[in-house]
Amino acid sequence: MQLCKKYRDFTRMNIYQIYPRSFMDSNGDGIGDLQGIISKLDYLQELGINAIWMCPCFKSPNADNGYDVADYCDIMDEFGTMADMDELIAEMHSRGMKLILDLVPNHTSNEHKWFRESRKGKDNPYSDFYYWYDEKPNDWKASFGGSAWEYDELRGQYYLHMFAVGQPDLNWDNPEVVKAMQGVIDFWVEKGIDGFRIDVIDLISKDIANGVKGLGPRLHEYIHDMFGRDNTAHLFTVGESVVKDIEEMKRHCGEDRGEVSTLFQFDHLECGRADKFTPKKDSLRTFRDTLVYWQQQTDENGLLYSLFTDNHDQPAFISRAGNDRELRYETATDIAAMIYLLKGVPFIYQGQEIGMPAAHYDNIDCFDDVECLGAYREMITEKGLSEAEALEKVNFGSRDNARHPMAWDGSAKCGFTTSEPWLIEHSRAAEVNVASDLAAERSVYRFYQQLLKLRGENDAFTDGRFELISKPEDDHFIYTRTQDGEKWAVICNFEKDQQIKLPFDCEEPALANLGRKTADGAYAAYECAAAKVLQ
């Protein structure tokens, strides 16, 4: 089915995600800000990236790095002023560049004014903002670890909190938070902006007296009443969701539901991995057949998918699926071609364009993150793993994996800062950086910049149909994009070397992560090409 128009424009989006505090320190205080992504608006623009996507820069006591927040419609201290988020929106916009912003609806930080005033009682204006008992009403758990009710001393009840204790619940079936947050939205769209990421969306509507956390009785109301306005229709939206049905994809992205533009839908990410915190040998075959299986689902029905493999909250995958040492190259091309060739809105986190892989360090004071740390203590108090069991868990999933500074030079403080930085150094940054990826014969960056050229010069891969070539046993993923009697053929093999035979002829191809000259042949591990089919 084809997309509406305003999707099709969505598709030629190519959105770059920054995590602010880490990309770009331009006063030496060791913490990225808002004049640092300015002065790498250039390096974003020259790769193809024409939409940013920026991690929540709201005023916030970083409980949650940011994702706590004290003031939706003030800037955080150590990113800059509202000065500065002026200049970037106009900056942007010069280079015709879109920003997203990350909305935080679900919770805020238990220092926001609307929470300071809650705690206080009954008979204030801000009581219901969140979710108050005399005793807990159920056994709810924190994804952070322990109960997700805290008693407040204060008001002298219980208060929700999905996440950090910081971190209350704001309670939707309340009209007032309803308008308060659209009251946060209509400030950033008269900013400027061109859209939001809305974390944890399914979780704004919750019944809590039969024990549904998600995807709650009015979740589509809320949503509708957020971005199904005559203001908010334009905007680009995406939320972060654990949606695994397609008929509720449908609810949330439908072009007629006034709700949200796409949805990150997270089943493709489950390849190399038990759990969060425990590998599992896969095969890429994982990873492709689910990306069929939505690629399939979405274009029957019309709907605007996100391509993406990281983001702030997902180690490296090419670290899990792959190999990120003697094929560090090869599999982060391999797995670009893969998935930025389908249909829908390419996705691509700050560092991944230069292939890098995860970190590993030796010791828990190098880790920063609130959910890690606390599922390494419930490792070994709970779960009786050693502190070298527990700490390789940690290595392997820790959000920081992805949080450390951009590793812009190989020099001691990686061309991020001239002091500490906020977070230490990534592990292999002086062997995995800007760079040194610039200066090799075969880099990551450049092969990016090709993809995302092909991409915005050819309709048959925004616009185009999706079929499927390859088998189900094969260990490799071909499949065509064909549009107004243009077919591309793109072919992505995986960890052996071995021979690929296609059943249609093609020209030289345009794509190759190791500069093949014909699409049919042997093809080494990880190897890839993007070719037109002969008519």
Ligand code: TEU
Contents of the next structure:
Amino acid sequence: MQLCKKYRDFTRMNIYQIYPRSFMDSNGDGIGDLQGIISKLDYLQELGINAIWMCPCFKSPNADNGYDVADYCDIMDEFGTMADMDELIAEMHSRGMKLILDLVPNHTSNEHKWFRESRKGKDNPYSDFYYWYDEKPNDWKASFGGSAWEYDELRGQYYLHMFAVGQPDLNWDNPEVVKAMQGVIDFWVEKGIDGFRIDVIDLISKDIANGVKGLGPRLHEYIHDMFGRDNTAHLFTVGESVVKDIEEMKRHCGEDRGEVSTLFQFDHLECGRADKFTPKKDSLRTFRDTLVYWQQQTDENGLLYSLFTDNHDQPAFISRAGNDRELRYETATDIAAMIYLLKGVPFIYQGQEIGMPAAHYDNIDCFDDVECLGAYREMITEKGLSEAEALEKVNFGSRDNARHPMAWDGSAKCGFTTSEPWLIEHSRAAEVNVASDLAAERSVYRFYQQLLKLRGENDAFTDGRFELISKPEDDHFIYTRTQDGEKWAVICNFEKDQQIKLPFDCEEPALANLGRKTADGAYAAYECAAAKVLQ
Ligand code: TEU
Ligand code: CA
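Alright, leaving the form predicted on its own aside, put up the form predicted together with this ligand.
Everything in the complex follows now, all chains and molecules, and the chain you saw is the first one.
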């Protein structure tokens, strides 16, 4: 099914996700900042990027590195000033780039004015901005460890926090909260930003009396309150969500719903994982089969699909599913071809474009992430693991593994900063960095450049019909994309060298990570190609 015009336009975006804290430090304090991002816009434009999703850059005490917002309409001190933000918006728009901010509507920081007022008692306008109870109404656990209910001495009641103690949940059943969040969105729309990624959008409607944590009865009403208004209709919006049911996805993303454009759901990245800290090699077959399912479901229903493998919460997928040592270049380029030539809107996480593997830290003091430090403590105190066993598990699944400073070159602080970085640099930054990748004969960056150029030049990749060629038992991912009589084949081998015979003839590949000249024949491990089908 063809996408509506608005969604078709969004498939022409190549979105780069920036974790500002770790992208580029311009003033030598060891923390990435807005001026650092401005200094790298040409690097991104060269890659073929025309949109940026920036993780939260708002005032925050950083209990959860910006996902605990203390003022939605002001810039985090460490990242710079509102003048820097205005400059970033202008510099991006002058390059034809769109800016997508990260909205965190489910909770604020406990240092937000709303919470500071609310905890003073029941007789102030912010009293019911949060969930307050005399006693814990249930035994909910917080995502980052411990109870989801924290007793506040000043107010003399318990408040809800689904994440860290410093992240009290907003009570969306209070119409004043809805109005306040609409004001935040309007402020940034006025500033000229082009869209939002919405954090844990499924959680904003709850039904505590009936034990419902998320996907509550008024969810669509609240999402529509945010994005179903005249001044938001043009925005690109992507909601992070647990939704995996196509009917529910249609209720979120249908073009006429006035809700969001698309969802980030993680079905294709679970790959049969037990839990995020249990070391296990991801299966590329499971990855393929789940991707194919969602590619077909969204295509049949005219929904926009988000194409991503990495973000700031996930260790690098090439380390989970491929060979990030001897075959790091092959793995990184092969997985890029698998996902970014599908139908949808591509998201590339910082470092993916140079095949950056997951980081590994030698001791727990190198970690920063509130989630993994909570999990580490629980593994030792409640599950009886040794420190070494707990360290191995957090090294496998922590979010810090994706939040190390971006490696720009092989110098001491990898070109990220001139002082001590806020998080220890990647142990392989001397080997894997932008400068070394661009100097290499086979460059991941140049492959991404060619891939994004090929995708942008051929409507078959943005609009074309998807057809699966691989069989469930095959150890490869081969598919075609067809539009206006032009058919392209994408051939991605998995980890075994093998002969691949295609059911059609092709021209010489237009894209090939190992430079092959024929679309079929002997494929090396993680070798890939894209070629026009002769018809
Ligand atoms: O993450 C929400 C969410 O999915 C997490 O609970 C996720 O399961 C975990 O981070 C992955 O291990 C969003 C943001 O992406 C995350 O960075 C924030 O910490 C979280 O919300 C709270 O705002
Ligand atoms: Ca800085």
